[in-house]
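Form predicted alone, single chain, as structure tokens, below.
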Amino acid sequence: MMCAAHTGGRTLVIDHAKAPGEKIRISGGGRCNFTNLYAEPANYLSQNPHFCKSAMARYTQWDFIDLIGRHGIAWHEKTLGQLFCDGSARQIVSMLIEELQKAGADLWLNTSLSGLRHADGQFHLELDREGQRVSLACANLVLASGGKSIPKMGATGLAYDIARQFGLRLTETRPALVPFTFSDERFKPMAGVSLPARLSNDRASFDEALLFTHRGLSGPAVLQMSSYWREGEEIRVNLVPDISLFELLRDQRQTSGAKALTTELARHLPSRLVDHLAPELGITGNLADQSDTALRQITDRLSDWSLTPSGTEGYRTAEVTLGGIDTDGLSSKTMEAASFPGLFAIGEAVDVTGWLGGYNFQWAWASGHAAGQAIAQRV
């Protein structure tokens, strides 16, 4: 729909699904986190990680901003420069479907491809629509049609499909921004339990909230590691990244030394977080029981805890998919495929993954402006 709004041509937009725009629809709670304050390079992943650049350079969070301004869309800021609308997401669907009509494109829903090929130096598509078949042609063809995450919402593989059979090569795709599982549920009775951590390894560190669940881990933090994590690796979680815990428990033992270790601890930390961990660290006794020594490993244990994801709920809870069409066959200006001019990938079809926090959406604002562009030039 943003690549439709600046096409200046006639376009039309074809989506297989009974209403447009529906993961916009479900994302922040309904709301839609729709972009970063802080949207930049660095908060993308990609074989390639300059692809990105030049249309994000085009099309910033404060172009989007001032669009959804001109629209009268009210909005606010949660944290970390994630802007939500005060409203509904609906408010973004809307306004993407006013801009697309405004520049004489088409929508049809409820429509799927049944055929393509390219011949005369054009695209012809077979469409099932409604039950009726439908052909047509079409100069340029923009694959915008995302990745795998998410299926039940009929997500698909259609993009990377057709990549390949026009000679696109495609890098690993993996699900991302996705809870990790453990195959012991050994979380299973801490499920609920959140509070604010530090998830690391060699590649990337985020601090943000951890959220138990039933079957592992999830919350912010975790959704943001799993884009840098694969299978075998361990992370590295800090439960208490804000406080010098050996030095709050050293005081704490002068003045409440008959207290149970456990509950001193429960004044910084969950206590069902506590009592879970209590065997596994050996948390026994009283505070004044407790000796420099003996806190200090029990406190570089809570701040250094290694874990091992047994694997992620996969493509069914992922909100983006990493990887994609690979941008070594696309011009970064245009979002066009070198090798087969009149056909552009954009948004999460291509081999650009952001960050939890608005900026996959702002990536898809960007890439499509800057395929809608290039495509005007042409009409």
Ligand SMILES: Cc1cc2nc3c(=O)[nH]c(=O)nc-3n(C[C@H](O)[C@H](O)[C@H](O)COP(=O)(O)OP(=O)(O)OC[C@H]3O[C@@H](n4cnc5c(N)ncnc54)[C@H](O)[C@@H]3O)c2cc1C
Contents of the next structure:
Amino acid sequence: MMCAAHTGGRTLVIDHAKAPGEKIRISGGGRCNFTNLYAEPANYLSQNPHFCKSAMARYTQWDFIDLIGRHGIAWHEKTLGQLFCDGSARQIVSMLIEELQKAGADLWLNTSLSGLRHADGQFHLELDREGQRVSLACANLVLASGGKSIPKMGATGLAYDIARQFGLRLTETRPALVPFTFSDERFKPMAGVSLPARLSNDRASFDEALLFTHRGLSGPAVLQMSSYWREGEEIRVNLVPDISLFELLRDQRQTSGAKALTTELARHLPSRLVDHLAPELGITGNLADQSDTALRQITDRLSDWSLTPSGTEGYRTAEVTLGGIDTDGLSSKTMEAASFPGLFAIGEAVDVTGWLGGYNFQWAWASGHAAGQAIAQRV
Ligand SMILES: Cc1cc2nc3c(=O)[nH]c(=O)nc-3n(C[C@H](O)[C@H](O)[C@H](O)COP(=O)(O)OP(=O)(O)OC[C@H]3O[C@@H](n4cnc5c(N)ncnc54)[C@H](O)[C@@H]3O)c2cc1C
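If the one shown is the form predicted alone, what is the structure of the form predicted together with the ligand?
Complete assembly follows, chain above in first position.
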């Protein structure tokens, strides 16, 4: 829709869904985290980390903020530069529909593709539109059908299939921004417990909320790390990233030695978590009973807990697909396939994946704008 709003000519958006922009509608708890104040290329994963630079520089978060301002959509920053609608995510969907209609583009819902070939410089599409067969041809075809995340919401691998059909390469695709699962039920007793934590590995580190679930770990810190994690690898969890727990406990030992260690720890960590970890970490007795070595051992474990997830919840709940259409085959200025003029790919279908926090929508807006402008210049 963003692309169609910028093509400046006759453009048709085809979607098999009943309603447009469904991921926008449900995102951000219904308020859509539509961009991030601090969005920059470093917030994106791709085999070519430079690829997103050009499009992102030509359509920034400020451009999108300006656009929603013109539509009177009120917004606020929640945290870490994440911008949400004050009202409803539906306002963003309505705005995009209005923009594409204003540009003279059209939107066909309940429409699926049953055949596609290229001949005589045109793409020939066979469509099933609400049960009716329709054939049409176009000079430019933009693959904007997203990734594989959440098939229940209509995600398919269509963009990848078409890319392959026209000889484009794909990078490996994997679910990302997705909760971790564990083969045992060790976290079940703590389901619902949430706390600020630092999750890290050799490649990345995130300070955000960690949430224990029946199946494993979730929350923003975990979703972020999942994009940097591979099967079999461990992640490190610091449950007390903002305090020097050892020093705090040592000081408390002086003044309140008769206090139970679990009680003192529960001032800094959720008590259900302390109770759960107590047997494993040997947390027992009063503060006065603890030697420096014992305190050090406990606090080291709390600040450097090593975990190896058995997997993730997969595409069923993943917010995005990591990987996709190989950027090597696309122009970073126009999103057009170098080997197949007239074929474009934008958004999540491309091997550009943002962090959690409005970055993925910003990429969708920026890449859609880049392709739209390129098409406008040739219509
Ligand atoms: C639960 C959830 C919450 C999210 N929250 C945020 C957030 O707050 N901020 C953020 O930046 N990102 C968020 N994301 C990620 C963001 O939604 C996507 O990265 C973004 O929507 C990608 O845009 P896109 O246009 O490339 O693809 P999509 O938004 O997925 O749009 C693709 C469209 O193509 C259609 N389509 C798919 N297959 C076919 C087919 N075979 N035939 C016809 N049509 C087809 C679909 O119906 C869909 O309308 C969230 C994702 C999820 C799942």
